[in-house]
Amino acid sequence: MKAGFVAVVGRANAGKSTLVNALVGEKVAIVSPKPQTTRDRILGVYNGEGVQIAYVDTPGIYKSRTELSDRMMRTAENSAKDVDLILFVHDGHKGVSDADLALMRRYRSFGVPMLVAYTKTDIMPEENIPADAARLFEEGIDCDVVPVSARRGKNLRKLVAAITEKLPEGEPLFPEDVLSDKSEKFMIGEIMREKILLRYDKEIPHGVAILVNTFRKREEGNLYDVDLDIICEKANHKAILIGRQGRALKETLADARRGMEAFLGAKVFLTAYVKVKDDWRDKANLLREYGYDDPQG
């Protein structure tokens, strides 16, 4: 059978947790229209016929302006080093820029096979799909380009047969009923900050952490109780969270304790208090306590 890793790497908001969400069949990875919403690396992975794929979801390319998106950034780069391949997601609705092909480039010099997939055809002009391939092809971007539509469900098939072909023969990598190599609890903490991406503007969400203190299934019935603190960077921060009396942290609580119900496949009881920790995204020592190991020690 074929097996291997295979790198989704391309700009913040080119769709790729999206993508590999829609490739493996499950959530693994959280969603929202902002760049940075995919912090650390992720792997989702795919069972199908003869083959074992296994997608390591990595942090969006964002001009870098923290720490943190410091190491986000390395993050993206080391993913991409050691696989079997690359897949460059790449927004086609937005055309090709000079900035994109240097990117391309970049990891082509990794000298690891690459493939592009070309997404969110369904928001684009049909047409535009050719020039584009083949000005990446002019411009030495020799690999093949598969136009796809992760939304829609468009060309995913022959977007995995193009990967499966350039995969080594192998043993699979993981047991069939492993979809993710992060835990339930990650992706608790990750439903949290998904919905406050998702509900607040600015620099506000991209200045929150989730830190999930308390993560238990009770012994009867299908509840786990969940206990959490939502960090921000600074004051005002913290009464845009919560709203005037507390309309606003409600509602975002209630819609991400939805979220992971629907997750677990259970009932939640959740807690939360949102703290302030000021510039944590500098800090070092807070990185480490939130779970933002440095990906070069």
Ligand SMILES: Nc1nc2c(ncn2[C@@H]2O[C@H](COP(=O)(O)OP(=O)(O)O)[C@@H](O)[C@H]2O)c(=O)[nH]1
The other form holds:
Amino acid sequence: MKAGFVAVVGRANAGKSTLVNALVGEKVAIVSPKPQTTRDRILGVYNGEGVQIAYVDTPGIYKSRTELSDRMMRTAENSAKDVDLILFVHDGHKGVSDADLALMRRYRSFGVPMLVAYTKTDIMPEENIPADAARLFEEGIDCDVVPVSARRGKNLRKLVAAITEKLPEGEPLFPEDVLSDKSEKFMIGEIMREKILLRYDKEIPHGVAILVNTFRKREEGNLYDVDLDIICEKANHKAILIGRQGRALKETLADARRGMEAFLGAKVFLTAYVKVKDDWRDKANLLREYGYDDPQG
Ligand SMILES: Nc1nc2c(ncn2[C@@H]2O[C@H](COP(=O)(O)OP(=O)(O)O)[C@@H](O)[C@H]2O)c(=O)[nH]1
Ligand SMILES: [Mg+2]
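Next, report the structure of the form predicted in complex with the ligand; the form predicted on its own has already been given.
Everything in the complex follows now, all chains and molecules, and the chain you saw is the first one.
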């Protein structure tokens, strides 16, 4: 059979995590319309007929300003050097910019086979696709371009076939029941962060970390207790997160609880506190405590 690791790379917001979830068939990474949603490297495993594909979802590439974002960029680049295939996710509805080409060339130079998943075709004119594909080829990006829509599930089978063809022969890398390297507890914290990304603007969600203190299944009933801290970096962020009479927080927690219940297939009792840790994104000890390890150290 075929088996291998596929690094899923591309610009922030291109649609990498959405595509990985669609390819794996389960939610392994959270998704939002904001850049910097994915902070960690996340593994999602697909088992198909005669093939196992281990996708490595990565944080997107964007201009870096904090120690956290520096670490995220290093995570993305390191992930792509030691895999069997690079799947470069390109947001087709934005056209092809010089920055896109530069980033593709950079990944192309790693000496690893590469495929371009040209995504979001559901929100753009179809006739732009061949022209863009030709442009990539003319600009020296000499790899197959597969148009897909992760949202609509369009052309994914073709993409899987193209990926499979490029993977080496080998034994499965993971047992068949392993879908992700991240624990349920990790995903619970991520779902909390996803709902904050969806509700609040600008620096607020980017300055939030989630610390899950308790994640426990009760002995009786299909029920989990979740207790977590929402860490933010400024006192005025805390006020905004909580909102007038606690309304904003209450609604966000209700969204999160529903998301957690859907993910676990069980009822969830969620308690959460908002705490301020000044500028945690630039403090190594706090980054470690919140689970953002330095890929170089
Ligand atoms: N219309 C459309 N939107 C998409 C598609 N894939 C992702 N998106 C949206 O693009 C935004 C960024 O997606 P995400 O997967 O978080 O991007 P990432 O930063 O590359 O991981 C989200 O709002 C997604 O819902 C797609 O195939 N079609
Ligand atoms: Mg992502």
